[in-house]
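Below sits a lone chain in structure tokens, taken as the form predicted alone.
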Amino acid sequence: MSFEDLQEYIQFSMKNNSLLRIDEEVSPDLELTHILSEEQRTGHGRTVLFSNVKGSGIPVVGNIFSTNEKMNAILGSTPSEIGQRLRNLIRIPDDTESMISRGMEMYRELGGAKPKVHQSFGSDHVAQDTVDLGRYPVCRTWPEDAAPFITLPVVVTRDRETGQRNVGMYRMQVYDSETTGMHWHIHKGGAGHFAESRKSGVPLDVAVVIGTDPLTMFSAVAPLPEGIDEFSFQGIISKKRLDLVKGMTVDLEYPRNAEIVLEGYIDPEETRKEGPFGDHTGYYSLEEEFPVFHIKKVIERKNPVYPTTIVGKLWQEDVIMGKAVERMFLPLIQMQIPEIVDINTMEEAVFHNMVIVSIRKRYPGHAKKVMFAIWGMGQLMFSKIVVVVDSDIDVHDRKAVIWAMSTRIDPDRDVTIIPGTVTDSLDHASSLFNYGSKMGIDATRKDASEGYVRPWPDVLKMTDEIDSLVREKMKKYALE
């Protein structure tokens, strides 16, 4: 299924007994988001609706992506199944298929790809007379956060030359009633549009949607290749066209099912200190200069709901989203690096800091070839540490991975350090902002072709005959 909007998803959660409604007054300053954090930490995983937020008449919803089951409901399938659909969509037809049948199959899969654009909202949305961010329950999450931050914005920009749209999700620090920060890293699509506006000196139109259907929110964070429209991606997954509406004061289109829309611009010459902010790395990201978003117009759904999320250490809902991305895009990664068996972007390493990948090793240096291929692939370029293991290792079994790392590595031979490379903007350990080094670890077995002159020992394994015999006896013993 595909949810029409955020409020339909809330009703779905309520009907499935996975919604916690809190009617007592809750402060948006630290208290509200800590409730969301504790709900996740204790393993309940319910979506939480706060109907009585101090200082605002607008309810807040959080933990939208709080469990794998909720993620599957939002996607309408499992991430792995969608990954196979995407792989099948772009594959070349084989000898058993006619071009007509393959074309019809692609037509069905792409039926929802092109969004449908409407000239205006329906009667359920109203343009506000004034711009006042103070009426919204924007939350402050951690004690040293510089201010309240909008944490689930769907940010829409467009390349002035090509017309290519970008949709991303970038946190927004509230400076005052009409301006916010725009925390887009230099590698992101929105930052690319900003860089072009700086060259031309022309302000950049920006539309920010706060609250839309959860699948569109997920699409805004998906690591899509340059030139792939996130709204079209949403349509491919949902198998139906996403309804967009033309902006009132900006030359942009955005989802018609929006709860709250902020239309405005970014002056290419203006930046301001942004941060600190308690980030998904488990640390505060510190003050840096970022662009400033000026709001010209606000449009609201009647009786809107404000969505928020919290990031922190390990147990937050961004882990659910990150693992969904991993499973969804694995088949596409395997199309480009076919020797890959599986991949684990480790949540303990905040996903991009350590990637474990298993391969079918065939030749000397194969592990290094895979490392460099990963570092050259989209947002996997941010992977600080890449560990390559043999296909007999389950990359999701921490014990097996550590066993391979400790028994199949000679540090002098198998550890590769790459200096002077791009890093994630949230890599606090690198000496320079966005610039540092990477490490590759070859935890595969070695042979003479790689200069290993000793016999490699066999792995302990019981015979199949004894294993089957004992398993049958253990079933008998369990009944006695």
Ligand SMILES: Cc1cc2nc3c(=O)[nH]c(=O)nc-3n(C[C@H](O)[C@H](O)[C@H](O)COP(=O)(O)O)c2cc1C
Second form
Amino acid sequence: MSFEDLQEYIQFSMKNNSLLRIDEEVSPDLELTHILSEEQRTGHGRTVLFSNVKGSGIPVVGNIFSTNEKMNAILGSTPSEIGQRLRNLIRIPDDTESMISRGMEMYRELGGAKPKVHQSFGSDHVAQDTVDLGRYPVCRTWPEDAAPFITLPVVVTRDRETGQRNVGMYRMQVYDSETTGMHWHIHKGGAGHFAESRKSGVPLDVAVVIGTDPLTMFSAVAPLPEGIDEFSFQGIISKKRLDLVKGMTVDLEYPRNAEIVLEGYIDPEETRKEGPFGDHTGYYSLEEEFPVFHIKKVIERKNPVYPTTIVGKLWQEDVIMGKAVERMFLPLIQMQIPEIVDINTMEEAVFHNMVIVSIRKRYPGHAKKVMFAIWGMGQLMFSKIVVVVDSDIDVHDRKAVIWAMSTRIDPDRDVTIIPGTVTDSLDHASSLFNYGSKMGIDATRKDASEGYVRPWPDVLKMTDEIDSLVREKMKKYALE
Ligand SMILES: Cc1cc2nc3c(=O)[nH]c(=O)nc-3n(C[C@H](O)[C@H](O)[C@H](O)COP(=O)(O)O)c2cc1C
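Given the form predicted alone, state the structure of the form predicted together with the named molecule.
Let's see the whole complex now, leading with the same chain.
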């Protein structure tokens, strides 16, 4: 199933006893998000609805993506099953008959996923007379955060040349009642549209939706290749067309199930200090220059709910989202790098700082070929350290990975450093912002084809015969 809107999801959580409703007054300054954090740290993982937030009449919902079960309910399936579906959708069949039926299937699936655009909202949405961000319960999460930040915004922009839409999730620091920061990293879709607007000198229209059905929020986070529309992606997963509505003051469309919409523009010449902000990495992202979003129009659903999230420590819901992305996109990565058996983007490595990948190794230099393919593929370009292991290693078994890394490498031969390359904007260790180096570790076994002329030792393994004999005996000894 997919949810019509955020409020239906809250009802669903209430019905399946995974909602904590707090009616006591809670402060949006540090307290609210810390309650969300504690709910996750203690493993309860309920979605939390705060009905009485100090300084605002609007309730807040958090921990929307708080468990794998909730993620599956939002997706209507497991991430792996969706990954298989996506792979089947774009797979080319090998005979004419199935080519025709596959073509029909593709037509149905893709045609049925295209968003439906409406001219205006229904009577349940109201355009506000004034712009006043002070109405909203925007939270400050960590003590050294520069200000309150909008943390779950669905940000819509359009490429002026191609008309192609981008939808991404980028945090927004509240500067005053009408302006915020726009923290899209330089490599992201929104930043690409901003770069275009700098070239042309024309301000960039932006629509920000705060609160949609959770699947649309997830689609904004999904690392889709440029040119693939996130709203159509939502439609492919939900098997339903997403209803969009035309902007009132911007040449953009956005989901009709919005709780709150901010329409406005970004001036191509203007940037402002953004941050610090307690980030996914477990550190504060420090101040940097980012574009400024000026809000011209606000539209609100009657009785809206404001969604928020917290990032910064390992147990937050971004871990659930990150793992869902990994499982969903593995089948698509395998289409392009078929020798990949499995991949582990580890949450303790902030996902892309260290990526473990197992391969069916077939030729000399194969591990390096896979590293370079990963560094060249979409947001996997942010992978700081790529470790390649043989297919006998389970990439999710940390001990097995460390064993392979420590017993199968000769550092001088197997560690590759690539200087002067892309880093994620959240990388604090590179000397320059957005520019640093990569490390590839080839932890596969070597043979003479790669200059290893010694015999490779066998891995310890008992014979099957002795193993089953002893297992039987151990059962008997355990009884005595
Ligand atoms: C809660 C949350 C907050 C995020 N904040 C940012 C952000 O501030 N800046 C950014 O560039 N990416 C951020 N991301 C990651 C992007 O949403 C993600 O990379 C997405 O694929 C970007 O879409 P795009 O490729 O269309 O730009 C965030 C992700 C999550 C889950």
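Between two forms, the rigid core is the largest collection of C-alphas that superpose within 1.5 Å. What you are looking at is a predicted structure, and each value in this text was computed from that prediction instead of being measured. Numbering follows the first chain given and starts at 1.
Relative to the superposed core, residue 23 undergoes a C-alpha shift smaller than 2 Å between these two forms. Annotation for residue 11: C-alpha shift under 2 angstroms between these two forms, rigid core superposed. Its Cα shifted by 3.4 Å, residue 467 is compared between these two forms on a rigid core fit.
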